[in-house]
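First, one chain by itself in structure tokens, the form predicted alone.
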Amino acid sequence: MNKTADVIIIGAGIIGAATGYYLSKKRLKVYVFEKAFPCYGSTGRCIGGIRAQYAHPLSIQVMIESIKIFSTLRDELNRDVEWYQGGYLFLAHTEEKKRTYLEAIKLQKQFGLPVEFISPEECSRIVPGLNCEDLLGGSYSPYDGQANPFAVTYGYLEGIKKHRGKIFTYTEIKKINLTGEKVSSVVTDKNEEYFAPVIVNAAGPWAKKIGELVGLSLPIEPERHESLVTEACERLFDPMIVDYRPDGCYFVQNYKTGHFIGCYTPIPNDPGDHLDASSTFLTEMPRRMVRLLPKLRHLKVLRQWAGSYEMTPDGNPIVGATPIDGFYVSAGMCGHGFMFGPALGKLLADLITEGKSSISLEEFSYNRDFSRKELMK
């Protein structure tokens, strides 16, 4: 077997998934190591929202563009990926709140994204029977959306097997191996070495361990999410539901199937890649998602599960080239991954083959300053 490849990629979640198909389509032969299964990490257990509602510039170029992806992948990937474009309805419950999300409708209106802060009048008729106690209104955009995150991966895996790709599932990477200050090959679990010039980490909870191993220190740190799927029922409404109070919640009904998939960000957080699911998350969930929508208070929750978000301290990604030659890194998707993932793959194949993307990644770089936060979390 050939054991040399142009780019070698260490991760088959979205991102190396997206990133190795459109190397491959510029005619990159590309290989992905995945140490389990495509979609293993955080990407299998997201709950396949998609939007550009962001509070910085660089997110929401980059998630317009993911969109406009998204919207295509079908015909791309020969496939049904499974996008439905019902937009997202962010909640303000306090004066502060609402000042965010004005704040940054006028940034995302810069960009061209159709966005409105609305009242609580109009809430309640996009999503009827909307509990609008308190609420003040909320920043609604018609152009986010949903998919399915295993049928895009799996799409675009597909894509890089037909242009001469590999996918090597179930094989660790133990050893990047280094030619002065270039990387030129990795060795595996299994002790077999591969070679490529080029390099990029896309492990996701994984990544700091990955970056470790060319002497990089990646401020990338996993922290334990859960998430539910509750059994199906008549369609409801469109949008995914934001409600960022510490109490609050998100979740969205599935267009295709009419299950509810939800999660919510735990206080304090829960470091660590640890995937055990927790009987406080069962009970909580479905009363703040009640809470919500009391129409609710009848469907059964059918699973439980838990993933890693991978944080980095500014809750923007990582992505671009780093002091390794020939070493990248796309990663720290702060629980972004699955939507940022089309574009972010597509630029950054850009930038490993023409070394310029068509939207400049620079303010995710690694070597940035960290101390502005994204705020739309």
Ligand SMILES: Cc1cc2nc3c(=O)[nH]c(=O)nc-3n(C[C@H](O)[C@H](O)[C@H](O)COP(=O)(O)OP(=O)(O)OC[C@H]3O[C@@H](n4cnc5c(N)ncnc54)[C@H](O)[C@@H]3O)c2cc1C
Given for the second form:
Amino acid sequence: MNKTADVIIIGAGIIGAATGYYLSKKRLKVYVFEKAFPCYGSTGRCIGGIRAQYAHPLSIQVMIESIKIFSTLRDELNRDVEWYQGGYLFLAHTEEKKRTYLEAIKLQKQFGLPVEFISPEECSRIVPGLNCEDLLGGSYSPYDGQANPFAVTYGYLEGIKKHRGKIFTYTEIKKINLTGEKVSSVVTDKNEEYFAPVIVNAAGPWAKKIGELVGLSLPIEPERHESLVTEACERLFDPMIVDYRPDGCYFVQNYKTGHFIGCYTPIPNDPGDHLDASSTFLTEMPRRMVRLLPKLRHLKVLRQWAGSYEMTPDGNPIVGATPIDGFYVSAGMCGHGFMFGPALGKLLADLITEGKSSISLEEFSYNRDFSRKELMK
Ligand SMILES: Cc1cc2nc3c(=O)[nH]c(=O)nc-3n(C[C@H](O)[C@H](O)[C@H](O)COP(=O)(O)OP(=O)(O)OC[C@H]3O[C@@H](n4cnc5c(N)ncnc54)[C@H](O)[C@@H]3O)c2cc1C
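Alongside the form predicted alone that was just displayed, please also present the structure of the form predicted together with this ligand.
Below, the chain from earlier opens the complete complex, with every other chain and molecule after it.
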């Protein structure tokens, strides 16, 4: 078998799959290496939310591009990726949160997003039965939505295969060889060597370890986040509800099946890539959901699981070239990688092949100033 590709990608989550797909479409031969199975990492554990409501201009721009792609992926991949534009509603229970959302809305409107700060009454019109106690209103955009992470990722991987690429599952990259300052090959756990002049680190929560293989110290740390899915019921409302109070949560009803899927951010953070599910989450998450929406109290939890957020110091991804010639990073998605995946895949493919992308990713570079934090997370 031919062991030489144009690009080697490490990781078959959404980032590796999307980047590989757009490179393949440019007629590059792409090999994707995955230590387990596609979607083994964070992608197969996420809740499928997609939004352009951010406080960082680059995130807003990238997400406008991603949403354009999601809305045409069914035709592009010839597969139903379950894209549904049901919106996102960020609830504000404090004056400080309200101010943050109002500031962000000003910026989002500059990019043409149909986002508004709405009253508690309007919130409960969009989400009937919502508990409006202490609620000051919400940042609402009907432009946001949901899709199926498995369908999207497998769709992209199938596309890579159609363009003469290969996906190597259960094959871990153990070593990256350099010739001088330039990448030249990878070595797998089966002690096989594969060659390419370009290598993309799309290893999600394990991206820091991949960086270390070339002597690069990437500020990406995994944190455990848990999630659950409930029984289905009739359609109750459309948007993802986000409650960022310390004891809040976020959840959405699947538009097709009627199941609710959701999670919360643990306080304190839970560092590390361990993936145990906890009884604390199993009791706490339903309590938080029912507090927001009392009519959910009769639903049972069907499944729970844990996954990783891949955190950077400022809450934004690290994407682009590095000082190692041919070594690119697209990781540190900070819990937003599914939604960022399509646009970042396309933009990184342009950067690799043309040296520039239609939206500059400079502010996501690995050596940026990390002091400007994303506020809508
Ligand atoms: C509970 C939860 C809810 C979430 N909800 C959302 C959401 O609503 N919307 C959203 O946009 N994002 C969400 N996320 C975040 C999102 O899942 C991630 O940001 C995204 O999936 C990251 O994708 P990735 O491709 O970078 O990483 P991954 O999906 O983790 O893929 C990386 C892959 O690299 C492989 N790998 C690692 N090391 C090696 C090696 N040495 N050799 C070969 N392969 C290797 C891994 O096995 C893995 O499959 C959520 C995450 C969690 C945990």
